[in-house]
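Only one chain is given next, in structure tokens, and it is the form predicted on its own.
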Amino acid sequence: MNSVAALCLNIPDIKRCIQTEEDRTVTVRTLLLLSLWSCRSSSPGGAFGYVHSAADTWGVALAVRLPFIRSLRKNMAGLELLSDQGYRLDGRKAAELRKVQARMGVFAQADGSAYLEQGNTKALAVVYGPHEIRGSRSRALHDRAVINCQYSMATFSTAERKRRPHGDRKSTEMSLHLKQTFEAAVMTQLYPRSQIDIYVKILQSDGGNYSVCVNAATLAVIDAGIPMRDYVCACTVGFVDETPLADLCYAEESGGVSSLALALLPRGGQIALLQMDARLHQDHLEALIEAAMTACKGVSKVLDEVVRQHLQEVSSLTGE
């Protein structure tokens, strides 16, 4: 019996792993155990007394385990983002949130700041003002107040490691995309020739990073004590199998699904940001949009309980 022949007694359980997706941990673990017995195998008379050259061992493992690895990797690719029964990856319903934590008044220094967690994907924000305008008086608005926005990610937010410098393409799209959303919202005529400053860093990164951005961006400008007309509320939501999915993780956007980020302001259902990268349908449109505006007011009865608790326990302290 050749060596070829005692592994590829292996392959039809492999494969049978990969097609019916029961256990990833030991198609892996299979994968290593291959790796292992073909290292091992180089020595004369092999592992199992089955291969007897080097050039044998490399031989198996370029027959056997690139195709294998091949596979392992076009079915991970494939991986289904939308069960036969309805479930996601995480197990969630196509139109259910990932659960939403916040804290107001985090910082004793800032005029107004929120912590919020949104499934695996945390924020902090920080608003200062409104204050006089820094620098150039020349941008001052005889009218209403100009709103600054810096987006930023630490340097940990995500699984790989690296620096994130402020200014870099990425953050300045997403600063003008906090602009324009709370532009809309933030009742900046009360405020003429002033400024708002709001300071968003993602802590950690997991889908829907400007929605999360947008949803503890609110909270902190509610604390700072700033008119708004209504509280402005996002949420990412995708296209997969004719059925939209509301509140995208980072699996999810990174599966190529088409999806889209709305920003609303749900008493009056206006939408003050709409932003969408890939290609959809027009036919689907109209149905991501309301996936999307139903998302957002879900959301928005969340962060009104929080500010509604956030004004007990200021409530309790000063006692009033």
Contents of the next structure:
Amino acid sequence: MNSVAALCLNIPDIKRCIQTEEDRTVTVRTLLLLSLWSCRSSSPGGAFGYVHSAADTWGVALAVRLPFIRSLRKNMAGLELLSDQGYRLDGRKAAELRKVQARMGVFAQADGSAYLEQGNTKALAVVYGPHEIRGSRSRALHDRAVINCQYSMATFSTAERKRRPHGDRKSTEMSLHLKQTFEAAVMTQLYPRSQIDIYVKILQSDGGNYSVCVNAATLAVIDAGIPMRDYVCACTVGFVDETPLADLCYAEESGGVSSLALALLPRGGQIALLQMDARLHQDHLEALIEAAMTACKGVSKVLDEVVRQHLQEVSSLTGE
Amino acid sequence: MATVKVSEAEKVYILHGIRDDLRVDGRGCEDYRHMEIETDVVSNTDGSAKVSLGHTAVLVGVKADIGKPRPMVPDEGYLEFFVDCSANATPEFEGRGGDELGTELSNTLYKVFDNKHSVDLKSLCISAGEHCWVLYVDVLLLQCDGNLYDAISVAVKAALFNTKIPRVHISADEEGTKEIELSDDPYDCMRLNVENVPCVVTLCKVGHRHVVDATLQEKACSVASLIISVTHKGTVTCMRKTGGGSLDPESIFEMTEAGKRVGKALHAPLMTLLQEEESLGKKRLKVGFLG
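What would you give as the form predicted in complex with the partner chain, now that the form predicted on its own is on the page?
What follows is the entire complex, opening with the chain shown before.
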């Protein structure tokens, strides 16, 4: 998006781009952004003051061309997120989840571990604890356990190689979100002055990293035998053409959809985490949250099945 | 790495067992534990492999990128190694805790591959002095149960075997500027010759004898170990001594001979296994972590 934003500020560049139409994607994206700005410029005190004058003149021209742009957008293979028949890029219906496959107890050394695939996004979660506080004792809480999360991505998990597996801003933020989510779900008051470590690793990333991590970590916490109020299930939903799309893949996430991530404790319908970074009209928010909650409940069914199957396997092995 | 504490009595038990060529888990001194290998597990990479050796689990992903050749060798590509000791393996690796071990492991990998015969680097050259393939070999430690070096080297070899580098076509226009075009066909790719890629054999000196593929308990009884990287012909490409204790020259000689023997014996079944898996093609059932 940065390159697009940079392009937008340079109006002659855009003109050239539109005239030659060298790169259709860039052209359309900039056009759309400009049309947005031109709408904004009518309201006083807009944030992009210095582009307004240029965008205004372009905006007039664009208003005429807008239907053309819309049709162009529909025709663009990469941008048509929802077809007229109601199918998405990967052939799913709007409310359909990707295939969720999971396994608990992947590793013997950890207290709890789980592997979860949601479409092409794959995550490994490992839980250590509850154990004594490591490092400085001052972090200990006298009435409940401290939850310690680390989110990291394998350097080869994304299409472009990552230089660092963890420690950048995005993963620190993600760790914090995971911590918040699990503080709401794990019955921490049962383990005062102790610590529970939850480590998640994305092995392959294809959108919905946060939700896949939460789902994998839930299974790992259950595998570790740590009591929780309920399963925590998470899902990302996007909003395209007045329709909420459940469980976004990378192509949809990066396609400029306003997306919302939600972690739910399905039985009570409590929301453990809600996050949205994009613009969305307030009227649509309720429908979007509703869709996210339905999707989370779908995930919880799958997780429940995985847990039951795992228990059955383990109990048949131990002969109970 | 689950920390193990071994009592004096246990140490004596392990030492006496090894003296009689019978280890705690029933193996002889030159036997490996059960090893599982699966290639092509991460579809975002150009080549990947997952290896588990006992409880040690390693995932290797290889990504091919176009870069600039090193000025000293303009007609060769190069390999970059990175070892990520993730907190998944042990809580001690959280934050920057795993960096030290990771650097040590990746430096050893650089040394193991620092010779002309391991990988044909000339085949990675696209246009001399301008463009070459850089293979980023990223190792991810998922679980540590001793003998990391051997597991990593086997996984690296398997992942390099699995690596598919897209073919490139270079076209020059009138002005002489070259343009690189990548092939669109995913089956139009170049494979690496991994025949000469060495495998690492770690020999742990326990008492008066040495063992291959030591578990954490056995490692706790040993004072020093020798890391030897051996090719399929038995050529040694790198040798390092690790651990706090010392080794006398005579035992180093003995251990090198044993390492060469074990290394040669390790390569043959590994290559047949990889080729067998490859020949299955699309019929192969992918298990990954779900199995």
